[in-house]
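Presented below, as structure tokens, is a lone chain in the form predicted alone.
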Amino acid sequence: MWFFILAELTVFAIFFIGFAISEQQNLEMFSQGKAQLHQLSGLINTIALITSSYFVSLSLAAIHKQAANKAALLLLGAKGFALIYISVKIWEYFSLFEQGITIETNTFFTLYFLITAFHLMHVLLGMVILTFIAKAAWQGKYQGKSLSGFEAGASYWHMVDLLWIILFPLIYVI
């Protein structure tokens, strides 16, 4: 897993790179289209990821003192909050579309649809592990065990809100 976390954050680190730059050869048109993004969305996102990842220590806090059911119960609400982001991701990208811009508007909106399309993938694929690694702490499969999937799914999930509180002050605010 902690392969896979680094690769995931050197793809990442591309990105950023690559969007500093670009945007260092356009300062208006970055400009421009940060004023047109939804902070407000961006910062709600912020807030809901890292109460996310709030539930999912939690739960490894929980899972370590052998309250399966419990770890289970915070990631579901881990869950919850990931929801939340999804909602408002989707609900910004609509606005965006209804104002007629889209990923061939500028190459301000390439590089943030395709890096916060591909951080909501993550999101996603976080929420399948968070599920997996929920259900079989309610099955008990955990107890006794060694929990190092657990923690590799909790490791995976902090990856995705580290690569958030990142995103949003170099695409939104900065």
Second form
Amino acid sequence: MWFFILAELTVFAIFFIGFAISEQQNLEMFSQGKAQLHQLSGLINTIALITSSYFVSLSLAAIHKQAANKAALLLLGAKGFALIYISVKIWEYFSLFEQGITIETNTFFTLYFLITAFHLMHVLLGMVILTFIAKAAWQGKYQGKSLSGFEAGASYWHMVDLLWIILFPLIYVI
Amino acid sequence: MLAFRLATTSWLVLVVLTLVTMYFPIIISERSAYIICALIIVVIKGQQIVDVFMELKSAPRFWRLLLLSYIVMLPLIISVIYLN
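Could the form predicted together with its partner chain be given as well, to go with the form predicted alone?
First the chain shown before, then all remaining chains and molecules of the complex.
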């Protein structure tokens, strides 16, 4: 899992560096593009992902104490906050589409849609992983056994959060 | 209990730093200054996620250093691009 996480981090690093270089070459376009984004939705999504990661962290602590059902419920909470993130992101996309803004509008929006949609796919995959480990925890499959599967799933989710922590100021604030 | 306290403190730090980041363009007029401040906050937030949420503080040193170097090097590269 760690090699997979490192590979994902590298791909996103290339995206982020590419975004920064493009911005330096098109300062006015990127400034106008950022002004058209809904900053509050970026803020809500950041807090939703941070809180989701917090729940996963508590869930890991619970499974370490053999409280499998509590761990599964905490993962359910984490998925709830991830759903807030997904809902806000989809609303944000449709809000831009209504303004006539698409992936073809300009370089800023091409990169904006590519990077955020790629991140959204990671959130969706992360939710599938969280569902899988929550189900396994609820069924008692981690009782007295190795927790490496659970830990790997949790680490993947924290990576998704870590990426958004960098993405948020880069696209919405700076 | 310690894990709960640590995670909760870290979550609060992350939320407060996120809110602070939003206000940089308003309270700091110079672009280069708020870029540096925002990227320093990225490093602090990343360290919280790596050490507290991912629990890498107690993991093999190699993986922790690898992740920490990512969250330091990437904002550093981005700041060099923006400030050039």
